[in-house]
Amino acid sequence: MKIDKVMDRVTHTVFALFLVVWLSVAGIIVWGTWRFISHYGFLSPILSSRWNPLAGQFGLWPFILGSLTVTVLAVVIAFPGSLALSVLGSRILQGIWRRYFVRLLMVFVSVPSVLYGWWGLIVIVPWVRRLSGTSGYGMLSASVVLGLMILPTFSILSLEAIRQVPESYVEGSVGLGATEDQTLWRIILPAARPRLVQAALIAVARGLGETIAVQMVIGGQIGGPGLLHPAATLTTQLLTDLPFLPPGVPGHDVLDFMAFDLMVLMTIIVWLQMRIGSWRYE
């Protein structure tokens, strides 16, 4: 019984603690927005395209194209690798096949992102570079270094949406003379339509919030004309500028209000999510 008070106790002060540092962290960066929305409003710097703090520019307008190009590519480039990967460990693989598929899959959620980085830095960016001719950082190799990195989870999470589709659907429909393929596209995967946009969401989530990996191979730039020009996001924006924009230089509120938008992204991502995870099998 005094174990029991002394886990509730423990408990409470953790969750207690992850409340209090959360809302400091919230506080600051709504602080910091606030500062500077009050200084140069709110649209004007989200439209805007000029971007030089020193000179009074805060355009993030590059910046929230970027991330919203690179993350929506790299999770149309996951997609089919992971629906294929999802199928195969979910109705394929049996037993210990799948287990170790799994596993397979659980070690590359765990690499590091810098790891991705690097090997878009020697694999990638050399491979843009010669069927472009252009510097072969940009967009699209950031894209394609993040749709690798966001793949294992995209895969996870869609393998567990159609496992939990109930057999009673695939035993009716192959009762009635389906075939597995009939089956797996008229009758699974619409059944596991809705956590599979789960899925994609928390990709999307994942993919948004990257910032090593995709700071490798994008170029670090104002966003150019295409994908094959060094651009920049606003997660990498921060890391660049955040050495040269501490806490307490003027224009170090704009990285409050980049960091503002991003939470603002997040929380409809998981508005979204949570929505999509009411809906019923149909």
Contents of the next structure:
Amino acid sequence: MKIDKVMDRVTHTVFALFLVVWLSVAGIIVWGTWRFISHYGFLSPILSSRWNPLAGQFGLWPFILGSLTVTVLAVVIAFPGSLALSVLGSRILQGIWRRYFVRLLMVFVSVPSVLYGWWGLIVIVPWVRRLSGTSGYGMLSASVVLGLMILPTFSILSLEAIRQVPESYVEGSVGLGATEDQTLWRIILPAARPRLVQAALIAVARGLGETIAVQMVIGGQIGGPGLLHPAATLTTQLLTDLPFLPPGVPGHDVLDFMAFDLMVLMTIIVWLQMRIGSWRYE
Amino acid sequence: MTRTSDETTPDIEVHQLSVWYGQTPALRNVNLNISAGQILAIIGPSGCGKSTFLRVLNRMIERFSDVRVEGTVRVGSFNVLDDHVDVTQLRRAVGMVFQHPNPFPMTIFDNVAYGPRIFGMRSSTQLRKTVEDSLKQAALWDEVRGKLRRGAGTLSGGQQQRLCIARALAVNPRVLLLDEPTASLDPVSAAKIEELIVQLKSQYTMVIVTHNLQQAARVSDLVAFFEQGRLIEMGNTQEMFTAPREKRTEEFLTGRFD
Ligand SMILES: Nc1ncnc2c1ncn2[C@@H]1O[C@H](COP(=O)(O)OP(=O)(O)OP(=O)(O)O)[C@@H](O)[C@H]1O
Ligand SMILES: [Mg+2]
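Now that you have shown the form predicted on its own, what about the form predicted in complex with the partner chain?
And the full complex, kicking off with our chain again.
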């Protein structure tokens, strides 16, 4: 009884603290964004490509495009592997093998992103360099690194999605004479589809926010068009420009605006994810 | 539905069938025969091996891990327990209906067309005809015509169970296995399923597991009473209910069973 009350108070306090911190961060970002927009407008910086914040040029389009391209490509790269691993872990491996497999995935989830970036630096970048003759830094390398980084998370979420499919569907299908393969493609994966899409969206959200691993291999400047030239994303550019645009410097507000854009993108993903969560087959 | 089997050889022949889950025996030396077009009802207390017996007949038993099956089972021309038997063809010939209706999360049409598509039917006219015929056979057509593109989940529990029967019939099986097909349904829906089973009699050889003794009496030609994995007694339905040979059977039928 007494402990319950203490626990109650602790949770309430923690929640209140969390709310205060969150609101103040959001408040700072929104406030900076407001100042930025009232000076430079909303759409024109988003659509412009000229970036020279110290000279008052705030074209964010290359970074937005960079974020979206790298993230989407990473999910596309990770998708087949994740699907294969999740099928392996949910339908093929049995008993302890299945448990060890999931545990192994968990280990990969918990590898810090800087290690993925490092691996990208010593493996992927030279590899892309050799194949393409460019520097090797760019969106392609970043997508591969990010793809590998989200692979374990994506696999675990997909594995859960597949596990949610009722065994009675499988029995119904196999009982009609369908093979395990036919059952997988025609029953299990379609039935798991809404949750698989949700898993992909969570992976997208994860990828969109990733900074370090991407920064290490993307090149960090606006290069030429295409996937093989150095580029930047919203998050990596934030990281790059933070030291040059401390509070008080004119142009500092653009950082808030970039953070705001990221938040908007994330919100769209969360919203999509919730919409899909309510998909029901009638 | 012409069946070429002659009347004298049984459609299902089970000889010295034993099943173990791990070290625990679930069926012990079961012997029985069923002629084509007959309905066998299996009765017995919970855990006596009824579902196990059904799942041997279409080898669904092997989906459980650590199962051992011994004996010989013949269904039509299938030597069921032979390692080389084509399990997909066996299961096509031996349809199964489960205790809880388990339509796939697809349209009514796609549910019934699932089996035929699996076995390579592509022509949409053929598929439409098969779906319509199967739904008519399962006495569901009148309720769902014009709604075939709706999700199967929109149907009532009883309708879903008839849909599952239609789905099984669509691949033109020879045998139907029904594991407590009405146990999860309300009395009206259950009565409809029962009626349907009687209608399908003679076209299909059927084995139905039921806890409802009146149901067994109403639909079946033969009754088998299982207890602790053994077939205690099997006989003509009327004789079993009026004059069982075994004392245990009589006790079970009269409810004086412990
Ligand atoms: N997959 C399994 N693994 C291990 N033991 C099992 C398995 N399935 C059934 N058994 C056991 O085998 C015995 C027979 O089970 P079965 O399901 O065939 O009984 P049943 O007659 O269908 O019972 P009910 O009327 O409750 O459905 C029971 O003791 C049960 O606990
Ligand atoms: Mg059972």
